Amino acid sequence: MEKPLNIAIVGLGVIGGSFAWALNKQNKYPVRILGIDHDADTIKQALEEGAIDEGEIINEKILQNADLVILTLYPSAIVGFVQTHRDEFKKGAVITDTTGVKGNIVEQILPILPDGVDFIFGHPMAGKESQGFTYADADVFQDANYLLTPIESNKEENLTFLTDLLKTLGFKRVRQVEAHVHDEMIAFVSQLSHVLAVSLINSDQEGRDTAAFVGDTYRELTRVAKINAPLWSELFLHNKNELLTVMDNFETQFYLMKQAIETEDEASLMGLFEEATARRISLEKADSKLQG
């Protein structure tokens, strides 16, 4: 019988828990799933429900035996964890992360990374607004995108292995991009969307019976406003320059719309609408082509 891979998941929140369930669900790789979480109740729940085979609140032997370590921690916590446990990782282990910023984290991790391990930085483009292991779901990764930001020292065989494993978990496309490209694009497609959702819902007037007037448009636009404040505060600040750039670009477009309305410039307003429609159709075609 093939020896199982020891896969350690550090942080059993909704993403870490989803990795655990997805690893249990797949049948290509024999695995033994190990969990580390500071919350004893979370470890107990994960063990009782069968999501993990072994758990610790403080590493004692898990990292020393893990062939793959998946860090599903907040950005600043990832750096601290690697620094604290740098001498405990198994020789030859592959380490990966799931955080939504890369450049700033890569710069902090590389100087403290121990010899003999291969850190492949990654980011699943999937998740939930709800927090905690209770909301973990094996199917949350189904047909989602995954971004890897390789560094020069990554071994090709490890990149190939991790890519295959991720696809086995349900990810449809695993793409390799440079860290700065990742951060620029994530600022636009993800972080700016959260900025808009938060700003929109916070601009509501207190005391209005808004719920009685809400339709699908408002629900969809504000869905991500139910936000994990500590996590997203870190993500925004770690990606400050890239996020401010896309916010400036959005402000320009917002002002053009506002100016057209103020001056009752119907031609300009229609032009903005027509451009938006054309861009959306183009995006749909490109996305459909990638999905196909």
Second form
There are 2 protein chains.
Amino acid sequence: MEKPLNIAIVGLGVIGGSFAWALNKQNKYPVRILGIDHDADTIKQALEEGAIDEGEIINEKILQNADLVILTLYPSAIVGFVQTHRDEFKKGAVITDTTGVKGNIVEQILPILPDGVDFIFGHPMAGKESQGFTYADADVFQDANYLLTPIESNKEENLTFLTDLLKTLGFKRVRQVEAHVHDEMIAFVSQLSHVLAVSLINSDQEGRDTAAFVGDTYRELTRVAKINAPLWSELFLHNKNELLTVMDNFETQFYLMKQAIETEDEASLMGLFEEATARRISLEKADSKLQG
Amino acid sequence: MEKPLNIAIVGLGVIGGSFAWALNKQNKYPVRILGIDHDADTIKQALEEGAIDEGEIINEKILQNADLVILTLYPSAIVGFVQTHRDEFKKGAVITDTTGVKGNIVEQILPILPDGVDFIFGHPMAGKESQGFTYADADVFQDANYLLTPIESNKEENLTFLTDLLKTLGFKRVRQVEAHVHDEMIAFVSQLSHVLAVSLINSDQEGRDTAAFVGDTYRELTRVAKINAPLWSELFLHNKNELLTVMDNFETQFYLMKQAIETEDEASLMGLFEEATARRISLEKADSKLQG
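Got the form predicted alone; any chance of the form predicted in complex with a further copy of the same chain too?
Every component of the complex follows; first up is the chain already shown.
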């Protein structure tokens, strides 16, 4: 019988827990799932529900035995964790993170990179508005995108292995991009959307019976306004410059629209709508090509 | 056998066509569906597909026979249509419109209101990004909201009849509100969302491989960026003041967020996120109460 792969998940929140469930669900790789979480109740729950095979509140021997370590920690916690445990990782282990910003994290981890391990930085483009192990669910990864931002020292065989494992967990596409491209794109496609959702719902006025009037559009636009405040504050501030740039670009467009309305410039308004329609249609086409 | 109700639909676009299909689908009211559309091909298609029983390119005898007239015309067309045909409506007929702005339209129609008819102004909170009869679909009305903005002269029995008919067509809630409340709320829950979607997608930079990076959030936020340019230009300009007010409120919130990011004020950022989360949770609760 093939020896199982020891996979450690550090941080059993909604993402870490979802990795545990997805690893349990797949049949391609025989695995033993080891969980580390500072919360004893979470470890207890994860063990009882069968998400992990072994659990520790602080690392005792899990990292020493793990062939793959998946760090599902907050940006503020991950650097400290690697620093503290740098001598405990198994020789030849693959380490990966799931942090939603990359440049800043890579920069901080590179100088403290443990010897003899291969750290592949990554970001699953999937998640949930609800936080905590209880909301973990293997299905959130289904057909989602995964971005890896390789560094020079990464071994081709490890990149291949991790890519295949992620696809086995349900991810549809696993792409490799440079860290700065990742951060620019994430600022635009994800962080800016969260800024808009939060600002939109916060701009509602007191005393309005809004719920009685909303349709699908408002519901969709504010879905991500239910947001993990500590996590997203960190993500925003770790990606400050990129986020401010896309916010500026958004403002420019918002003002064009405002000006057209103020001056009742129907032609300009139509032009903005037509541009948006063309862009959305081309996104849908590209989307269906990528999905197909 | 009960005499069928003659229902005229004026304008067989995606909304008018959807009314036709929904009327065909229901069994409660025996109906005869009469369609008026200036496009001969649309009338031909609607007749051939069985959406309408009778069709005219300009009114010859349809309005004279219609017990109920549903005007599914653009804001710019509706006033002229009522004016032109004011002597052709059947005595005692109920007329209703489906325009997405109300105050401005009511104001223009009141002085030219035909004698002997009961005009009940309304707005189905449902629609599609695609336009034209081909995209008409009875299901778009399923579980959607409908707003009526009654005027003093409306007869209670006609309001009751129209409300019941709309529910028969699939609408879940039919509410009566004042026209100015309607316009303020629509500016916020619908028009502002469209401004954000359009501005967001238009702020994307040339040459980016955006499609490869987008997740559900960006897809949802830009869904309505595919927009009927002539219709929405009219809707925005007919509701100019209300829209500019909610855009100002949005800007205030956007700036609070921007300032917090620029000054790396994590506490303020967290505060904005927590406020947004509380509002979204309360919307979801109200939503499930209303749906339940």
